[in-house]
Each structure stands twice: as C-alpha cells, then as structure tokens.
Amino acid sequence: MATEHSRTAARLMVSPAVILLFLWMIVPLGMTIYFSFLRYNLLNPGMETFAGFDNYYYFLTNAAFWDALINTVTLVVGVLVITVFGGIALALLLDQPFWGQGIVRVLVIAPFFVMPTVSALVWKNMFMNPVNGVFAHIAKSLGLQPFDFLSQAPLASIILIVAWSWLPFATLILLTALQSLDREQQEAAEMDGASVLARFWYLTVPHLTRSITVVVLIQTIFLLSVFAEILVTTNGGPGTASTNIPYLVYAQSLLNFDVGGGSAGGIVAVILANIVAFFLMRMIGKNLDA
C-alpha cells in the first residue's frame, strides 16, 4: 500500500515536467504541420488558403532538395570521418604518459565549449581569409597563390569547421574509453610477440566499437541539424554548393516569406531526421548487446 503511494507522489511530482515538455514538442510541432498544408506568404499576411500536399510536392520535386539531401550527407559522413579517425589518433597520443598532459587535455578539449557562431567567424576571418588570413599567409610564404576556401571549395571547408568543433567529443568518449583497456592483455600480447599495429588492430579497435558507435550515433543526430557554421561563412552557396536541408527550410521560409513550403521542409527534414536515427539506434543495440 505504501508503494502504490509513493509511486502515485512520484507521478505527481514528475507530472507538470512532463507535461510542460510534451506542450514543449508538440505545439510547435503541431502548428509546423498544419503551416505545412497553407499556401502561407509572409509578404501577405491574412490571404492564407489551403494547400494540400502542394508544399511538400514542390519541396520534394524542387532541385535545391536533392543537392540539400547530398550536401547533408557528404557533410555528416564527412565529419565523422574526420572526428572518428582524429579522435582515435588524439586519444592514443593523450593516453601516453607526458609533461603536461593534464593542460594538452584541457586544450584538446576547449573546442568543443566553442559556440558554433564564433567558431564559425573565426575560422571565417582568421584562418580561411584569402587576404588576410592564415593560410593565405603560409601560401604567400612558400610562394603560392592563397586558396579562397569559402569560395572555391565551401562544403569542404564547413565540413573542416564542425569537425574542428566536434573533434574533442570525440577524442574524450575515445579516452575514456581507451583507459579502461585491459594493460595485463595488452602485455601479454607484446610478450607473445605481436606487433604495435597488431596489438591495435585486434586489442584496441575491438575494445573502441562501442564508443565510436556512441560517437556515431550522437554527432550523427547534431550534424543533421547543422546551420549556424553555413549562415555565418557561405549562407549556402555559391548557388546550392554548400546548402543543407536546415538552410534550405530557412531560406525557404525568411527569404522566401514562404512559410507554407518551409514548413514543409521542416517535416520533412523531422522525418529522415527520424528515420536515420531509428536505423542507428538498432545499430547501437545490436552492438550493445554483443
């Protein structure tokens, strides 16, 4: 009896959190879909009519989608690539015994506690400036032209922005994980004989797949969503070169004052947001439970 009450309090307790986060998600949520089914223009406000499923056809069939779609993908695959095999490389040398290896870790990690806006214009005006920037600089050194990054290679260049950002999360799920290595099998194998790559290949990598995983499945689901580095350095272009779906459903509903075909988008985008995190998610048991 004492139980049931005391699960009842709980219930009670937890309730008005609950509540407030379930309003929280799906007003907003509930308000894009029905934006979504209006041919609704910022530019004439009250002369809404419905749409039906014409947004999202003109969405979907629209050619800057499918070039958002590629660019989204190319640039999650691209910085986990990066992140991944960084991370791992980072986490190996920060777990070797050194002076100093407290702070090198604290400035490992620093980049990640950097607001995306920022790093954004630094990397911008400081490293990626084809005049004044760094690598302008170094090219003009060793007597070559200065590359214009932003310009000439934007997707590239965004994709070494947020791998930059979000290459210490990495590296500290990887080190924490390689900490908890078993050093016994570790000196068993080199006693046995077995090389530095073998003792990576069969001891460590094994040990790392669940954290990379973790690393996977969390930086896939924030990477979907990627916006502030594009607005800030190249506002999608040239042309659709570096636009992904999140910029694309804002220049669709404030530049375009289409609120209708941006609501559109925003489902759309919820969607295979969705979709991609349920396949990672079985991906992330069947490891688990390995």
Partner chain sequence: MARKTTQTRKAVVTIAAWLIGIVIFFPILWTILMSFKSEGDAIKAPLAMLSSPWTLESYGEVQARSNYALHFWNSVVLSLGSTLLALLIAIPAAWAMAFVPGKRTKDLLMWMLSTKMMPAVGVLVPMYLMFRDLGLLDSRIGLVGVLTLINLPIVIWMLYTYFKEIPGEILEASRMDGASLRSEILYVLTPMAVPGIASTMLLNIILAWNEAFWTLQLTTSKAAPLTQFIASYSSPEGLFYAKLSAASTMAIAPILILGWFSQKQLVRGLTFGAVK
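Bear in mind that the values here come from a model prediction, so they are computed numbers and not experimental data. Positions refer to the first chain, counted from 1. We call the rigid core the largest set of C-alpha positions that still match within 1.5 Å between the two forms. What changes on going to the form predicted together with its partner chain:
Positional change of residue 217 between these two forms stays under 2 Å at the C-alpha, relative to the superposed core. After superposing the rigid core, the Cα of residue 138 is displaced by less than 2 Å between these two forms.
The Cα position of residue 189 differs by 2 Å or more between these two forms after fitting on the rigid core.
Okay, that one was the form predicted on its own. Can I see the form predicted together with its partner chain too?
Below: the lone chain, stripped of partners and molecules.
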C-alpha cells in the first residue's frame, strides 16, 4: 500500500524523535566516558589531566563501592521479593468478588502516585521517627522501647518505603493479567476434580509467569536508580550503610567535586543497568509483532 511518497513523509515524521533521542543518548554519555578518563576536580577547573583507568581503579577498589554495590543489590532484591509475593497475594485477593471492589482498588493503587520525596518524608517523620512517629507511639503504649528505624536498620527501612511505593504497580499488573485468565479452563479443571492448590499451580502460575517477568524487569530498571528516598531519609548513612550506586556517584561528583571518579562510577552504573536491560528488551521484543 505504502508508496514511495508516503515512505518519505513517514521518514520525515520519525526523524525529529530519532535525532533528539540519538543526541540525548550519545552526547552526555560520550562526555561521561571522556570525563571518566580524566583527573578532573570541580575545585581545580582547567587542571584536567589524562588519568587512564585510574578513576576506575580507585572507584572499583574503594570499599564504599562494594558497600554500595551490595546495598544496591539488597535494595533491588528486597523490594522485588516484597512486591512480587505481596503483589501476587493481593492480586489473587482483589480478583475475588467482594463488596466495594472499586474503592479498595483505588486505596491499594494510591501509593504509586505519591512522589518519592513525599513518601520518604512521610514514612521517616510520621511513622519511623523514634520520638513522635506512629510506630514509636505504638511501641510505647505496649511498654516497649521505640525503635530508631533509620539509624538502626537504614537499608531495611528504605526497602520498606520503596516497596510501599511499588507494591501497587506489581498488584495492578498482576491483577490485569489474572483478569485475562480463561475462566472456562478454570471451571473445567474444577469439574475434573483439580484441587484449589493444583489449579493455582498448574493454571494460574504459568499464566502469570510472563507478567511476573515483566514486573521484575521493569521494577529492576527503576529500583537500580533509587535516589530521592535515600537523599531525604538517611543521606546514604550512617557511614555507607544505605548508600547505593546512584547515591555514591552523586556524592562523589557533586558533593566531593570529583568529576572523574563520579563519571567512572556512572559508567559502572550504566553497565550494570544494561545487563538487566538486555533481558527486558528481549522480553518486550518477543511480544512486538511490528
């Protein structure tokens, strides 16, 4: 159908988007790679010298990097475990018929729309504060010592906050997937005497596998770059107890003014994200019949 004329028009229509995205991808990334090979401190501008792989060497052999790497992985895995299992349980529950479905759905989805700085500060002050927080009040009324969440268990507290924000996402997607489950197949299995557990394991789980993979991969992309929640709650501390890689790169480049080191860290983050992205892209690509 498409004529030579319409092809040219189509190319013209696509090109602004392509050019902009290409520049957005290549220019800053190229500069980061360039900076990562320089000895470049913002406090001594104009004194840049070539540093070879020194920045990478210092960044990768710094104990803070390994702490940050472990924290990043713990954060991602912790949030994924809570949101995926919680999301499956919640989706199964909300898929049942009950009174007030619409309202409960709205209540469950709401946290996803709360901006990260708000959710982090609300949890930090109104709930986890050891003096005035709701948890402290509950502990005191039970005669227990209030627990100082963000200094005793900073990373676990941040995992809780981030999981609260992402649980709705997992629930919503898994619920959408559940609703496309073949009801007749379910009923047929029930007639044939398959138990609830067997039906769940052999029908529901395989049906959900694809959606779970999508949830895991997309969340991983976002969770690898958690930043605001750490900035407003712990500033990465105490020490490096809750520093992840994005926060470390930010601290290195904009708080310590070490542009070279920060850039090397940025490239390390890009490589890590690309490993995940590779699998995600294959998932989505398989689904696309353009």
